[in-house]
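Just one chain follows, in the form predicted on its own, and it is written as structure tokens.
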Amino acid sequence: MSIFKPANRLNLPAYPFAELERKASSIRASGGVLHDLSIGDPDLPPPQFVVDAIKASLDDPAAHVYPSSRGNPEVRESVARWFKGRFGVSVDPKTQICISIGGKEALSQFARAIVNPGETVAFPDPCYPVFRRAGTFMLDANPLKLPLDPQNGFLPDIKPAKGARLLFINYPNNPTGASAPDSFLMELGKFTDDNPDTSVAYDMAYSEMTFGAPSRSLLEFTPNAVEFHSLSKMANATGYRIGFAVGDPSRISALVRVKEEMDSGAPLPFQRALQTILDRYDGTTPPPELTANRAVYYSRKKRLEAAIKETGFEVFETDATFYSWFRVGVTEVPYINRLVESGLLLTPGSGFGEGGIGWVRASVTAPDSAIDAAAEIIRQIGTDI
């Protein structure tokens, strides 16, 4: 009898966040106390007006039929208005916007639309795992790592990406929390314009999770890239799985073409949730509910980082994302294991690639009590690993 074997493209280590969830579930099942700061899954609820928009849309007959692969026209018009008010960039809702089933789906489907087997995909190291896994290895593409150096603010040298079929970049950055200055965006915009055979995918899932100056769009510097946004972090709604891609019309059309083959579009009630929150912006000013959420995350982040710095570990301090990124040594594995034994689960930096080895990511998307407990555990363990 033959033994089933999956496709070779599945010969990957377990997805790092899935492995963390399994570890957390095992500890909870055994009755252990676990403070989980490993995954960026917000504990704060979505704004009530977002929830109400979903409920109201369920009474719309259009919500019960197949949606469009490109997205509802009215929702795309709201995205275009938001983009103009938020970034000062005009985009055509008919040709330059595609509503997606979250950011992860859009990024992986975009790569599928662009990359042929054996071609090169460039991505930062460390990086959001989708870039190197679903966006590279599962497409039988060749990886090109662009190291992120803390001495350079975790910004990559993009020149080696010349000739790549696809370049993934994301700022505000996951996992480091770094932001991209205008000088880098100008350089990236010029690279995009000068290398039309390289498609640039700019992931801005954390564009609305900043605590200082608002983040800027790459499309302010070039019309030729494709940018990806998500409701997940903007509205504490990771489970809604809704986002959008915006940018170069030909590349957006390629994404839509893949979606026509791979899915049946995003559910209309969640598209309406996205539309509702975008329509509440006043230019660059978000609705007050988002401002209040930011303040909570910022306070938690600073409290946790204060405890980390007391141990003597190097903290990469940023004004964006709800992550704290810190270096604990040559390898982070013994430290992670020590924390788990003490009831605290953080994310090993190696889960984001070789460039993350020795680093740890902590997400402050947990109640204040968990943040304070985590800070105390970190203080107690110190550097004794």
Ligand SMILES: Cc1ncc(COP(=O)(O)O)c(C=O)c1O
Second form
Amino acid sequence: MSIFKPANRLNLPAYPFAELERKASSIRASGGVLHDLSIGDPDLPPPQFVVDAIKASLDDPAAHVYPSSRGNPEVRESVARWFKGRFGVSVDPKTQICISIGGKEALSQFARAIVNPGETVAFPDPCYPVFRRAGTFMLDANPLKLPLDPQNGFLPDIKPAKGARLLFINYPNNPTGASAPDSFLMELGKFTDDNPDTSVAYDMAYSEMTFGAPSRSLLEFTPNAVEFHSLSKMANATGYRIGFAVGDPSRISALVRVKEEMDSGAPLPFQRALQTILDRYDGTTPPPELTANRAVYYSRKKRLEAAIKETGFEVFETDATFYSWFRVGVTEVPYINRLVESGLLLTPGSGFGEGGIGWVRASVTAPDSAIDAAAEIIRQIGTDI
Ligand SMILES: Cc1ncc(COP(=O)(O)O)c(C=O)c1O
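Having gone through the form predicted on its own, I am curious about the other one (the form predicted together with this ligand); can you provide its structure?
Following is the full complex, with the preceding chain placed first.
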């Protein structure tokens, strides 16, 4: 009898968050209380007008036929208008925008459009796991890690990426919450222009999850990169699976070609959901629902970080993302285990790569009561691991 073996490229350690989810469900199944701050999946609902747009679109006859792989032309026009108002950058909706089935899909398909087996993909360490897994290992490519140094605001030295086929960069950053200063974007823009053989994928999934100055687009500094946006974190809509890529026309066209081979585009009702929210921006000012949303996450983040700081652990304080990122020592694993035993699930930094060892990520995407319970557990355990 033959024993089935999947392709070698599936020979990866379990997806870190899938493992966490399994751990969480087994604790719940045994009747234990678990406050889950491990995954960046908003507990708050999307704005009602977004839900209404989806419902209305279901009655549109265009909603039940195949969408296009590049995305609905009107939705792309809304993206272009938003980009001009939000970042001051003009892009051609016909050639420079591709609607995607979320950011994860676009990032991994973009890598497939660019990278040949054996070529090098550069990404930060720690990073969003898709860069090193779907974007590198699953394409039989070679990884090049760019360490993120806390002393340098968790910004990488990008010079070693010269010669790589693809460079992934992400700000506002998951998992650290860091933002990119203009000086870094300027340097990255110049790198992009000076190294046409290295495609630069700039991931802005958290572009709208900021609490201070609005984030800036890399496309303000170079026309040659491709930038990735998503409705997921912007509008508490991770389940809607909708995002978009914007930038250099030839690279966008390569992404569309992959999508034509592999999927048939994003469902129209969810494209309309994206359109309705982008249309309600006034320049850099989001609709009031998003401002209110940010205020909730900001207050939770500050409350949790106050408790963490009381313990004496070092918090990397930021004005972006709904993540708190803090250092607990040489390794974070015993601390994570101690928390789980006390009913709190956080994400070990090592799940984001070697550079995350010793760090812990808490996502404040759980109800206020869970944030307060988590703060209490963190205070009680203190540094006594
Ligand atoms: C840095 C980063 N990029 C992209 C994504 C993808 O989000 P989605 O596929 O829901 O658009 C995530 C989701 O967690 C993320 O953290």
